[in-house]
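Single chain ahead, written as structure tokens, the form predicted on its own.
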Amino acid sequence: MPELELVDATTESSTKTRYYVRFTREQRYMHAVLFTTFLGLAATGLPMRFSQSFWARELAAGVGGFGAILFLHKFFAIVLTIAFLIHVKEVLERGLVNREKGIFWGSTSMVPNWNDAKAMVGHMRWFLGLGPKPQFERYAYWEKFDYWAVFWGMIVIGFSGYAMWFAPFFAHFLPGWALNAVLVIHSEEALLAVLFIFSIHFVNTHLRPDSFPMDMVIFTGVESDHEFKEKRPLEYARNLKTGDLEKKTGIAPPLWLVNFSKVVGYTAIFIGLTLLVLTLIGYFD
């Protein structure tokens, strides 16, 4: 009688790949929503902010005046908010009512932790050839420190623009110098937000050599098993050892998805980088 040979169920076979989820659908909803929202508060911030540039002036007079701008750059901002307490109740949600593990701390969480400066530490040593490539968990410390950064963003932003929108009601609880500050706080943080979105936020997600010329996983979903094994082994090693892996297996996207996907993204990649050019271009003028 002929032994029988057993085969690993997650095993890539030779003539069909095997695809797994990495983004709900909810979650790419919502960050749909959250890079929408981004490059219209930006590209209505923008002209306010450099109002003096010759581009300002111009797109002001393409859709009708500075006043339906800042009609806009609030409408992008009530969107935007609404958004991010959703993000946030359901956070709270998961961890807290539902007791969801990894929401908070390990390996599986977006809270930074001494793995992500060890990984970080590694990767500078990799990149000047004084070490081998770090492996990475479910998110990187570049993945956490952008989340993060937008999540501080959405908080110091929002409260400063919603001071200068509301001035009369937070007057009874602000100074007069508070006020003034937050105008400057608010400009100057978002400028800030705008160069760090369009560049570094960029290049990390899609202009790193094993992403380029766009990660898709965003838009699609899900992710080939060779994308998952190279991009985070210790992911990819943890669920195959717990027996999740099967549980996260999905199905290729299909060509419309691919192709629509790769439309929104290049499109929001060259609207990105040309405000970029002209937040340059205004901030030199």
Given for the second form:
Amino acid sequence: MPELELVDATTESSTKTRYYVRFTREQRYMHAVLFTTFLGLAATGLPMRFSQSFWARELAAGVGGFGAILFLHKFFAIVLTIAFLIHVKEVLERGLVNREKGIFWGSTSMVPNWNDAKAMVGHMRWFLGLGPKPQFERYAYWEKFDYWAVFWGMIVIGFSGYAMWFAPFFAHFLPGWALNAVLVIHSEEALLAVLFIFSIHFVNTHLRPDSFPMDMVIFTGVESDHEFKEKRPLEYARNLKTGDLEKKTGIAPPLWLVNFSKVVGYTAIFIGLTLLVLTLIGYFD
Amino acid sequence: MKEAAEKTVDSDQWPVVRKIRNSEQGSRIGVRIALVVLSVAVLAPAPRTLSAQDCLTCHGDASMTDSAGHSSIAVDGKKFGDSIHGSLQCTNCHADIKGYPHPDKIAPVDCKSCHADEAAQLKGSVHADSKEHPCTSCHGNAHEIFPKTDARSQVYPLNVPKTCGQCHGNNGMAGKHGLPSVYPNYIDSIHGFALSKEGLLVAANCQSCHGSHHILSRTDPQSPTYKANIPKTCGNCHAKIDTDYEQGVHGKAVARGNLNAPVCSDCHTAHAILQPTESEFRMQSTPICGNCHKEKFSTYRDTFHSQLGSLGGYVETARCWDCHQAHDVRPAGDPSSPINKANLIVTCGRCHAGANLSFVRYQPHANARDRKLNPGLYFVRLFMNLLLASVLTFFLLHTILWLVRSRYQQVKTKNGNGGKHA
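Next block: the form predicted in complex with its partner chain, after the form predicted on its own:
Below, the chain from earlier opens the complete complex, with every other chain and molecule after it.
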């Protein structure tokens, strides 16, 4: 595989293959920060969630050493909170200050619309052989779900986490039983996030046959002409029509970036799948 | 040598004489010993009587064995002279030997002819039917016995555990009789360390709790290690803790005769007692409370206190006794209980700086599965579980169908070379 990919990358760049930008550098960095802190939070949080499981103490020792596991959990939480706030600021700035079109509504927006519902039904009909494969816009419905799941998850997990961290402060305006509830909310929502990301997001985005073994676009920022047309024909057609396609042209990803991305990506997937196995063991233990 | 003899006479001999006189058969021997003692005392510095020297002319040879050649019958005259019995004559104990040649059959030395009280105590004890010589097993070589205040004595406080451990260790008699090997537990305990590392004479050794001659099984209500007697036994040293304990629910229950209630050794163990502030103890003891308080333990397990505390690193997270007290455990209704509503701010505030009235309404034993007791928590958990189940079920099906369909498409369109862009 690596040799094949290597040939791919070099020959494609030197011949006719065109590349289009899907994610900006900032968006890619944001994803990197997101998955790094998420892995860190999961690795330090799961031993607490499944503290009675046989692997809990070993993993805790492995990721935190003596007594540091809670410190690291809080550290990753702060980094992720900052990333989250920067993202919200960017979105609001682009939408409200710069008046950029398509942030809050339309074909390039993350906000779900009627077409997404239709695409979802159509997609599932295609799964069952009941209809043609639907065509997708810039963000497909499962990608929007991923986005909002993480968005909602960060608010819920973040709030409940800070409520536990600063419990005496939050107690000023939360009822007593809420202090019990925040742990349930925090751990259940985090469990959902872990199970979702490490199984469904991994497969939907990276491991499914269309992208197997990894969708590189989130690391390199660009994808090939062919991939663009196949995966999101509606967005391709729209850009072609409006003449914006040219503006999206990017350069072929340098070989070092491809290889570096693979190392990072595979590592992340490997850690994620390991944690998924431990989670399932802990859950059914 | 002479000084030693005099000293022995002055300080140690008279009680022995008294004891012998009090015993039933001792009177005849007693008179004889009294005469010996008197002669030593009055005639000092008279030379030692010849008979001991006589015996030692043969038995002083360190290589001397019995006629069968099996066991040594040598006596170190110097050590014997230093020993607590050094002023006695050989024939005081070996009474059936009058001269040489010795009789064919020689009776074993009977210590009880002098030490009648100890012998009587031993008779009722767990060691009564010992096949080994019951006295020398603990006190050591009969000719080299020192008072228990002498560091050379096998029953000197610092030597007691090793002496008992000869049998109650891994390879001793205890193994043969199916008794637990307690010596290794003890020697690594806080008492064992105090004794072996600090040399604390007051550190509890075996006989501090079990007694010496009159050791009884812990199933015997007279035994200091009988469950109901343990608080008093430990209280001999730990007086304040015993007082606290007696006032708590467990102490009161035991006093009422409820032997299901825990005594000291249930939480601290009997021999492997750890420093209670040590992480190892803090890690191991919460489940001990859970042996009886099953429901409370289960709900504690659901809390952050337990989740983090179980990992070993953060040992300071609240364990049972951090909130309930270790010894003076009282029900929440008792105004002096640390978990009484009026005291919660102080109790929680010991760890949680800034604990306020609303904060202490947190329930350290909330049960999210109990709708009546914790309705808010119950519905939060229900909602979260439904969310989890529905999202995962939907997307699992979605993903599996998608995978199957994509692969099918690839194979059908013969585009399945590695799977890109099917």
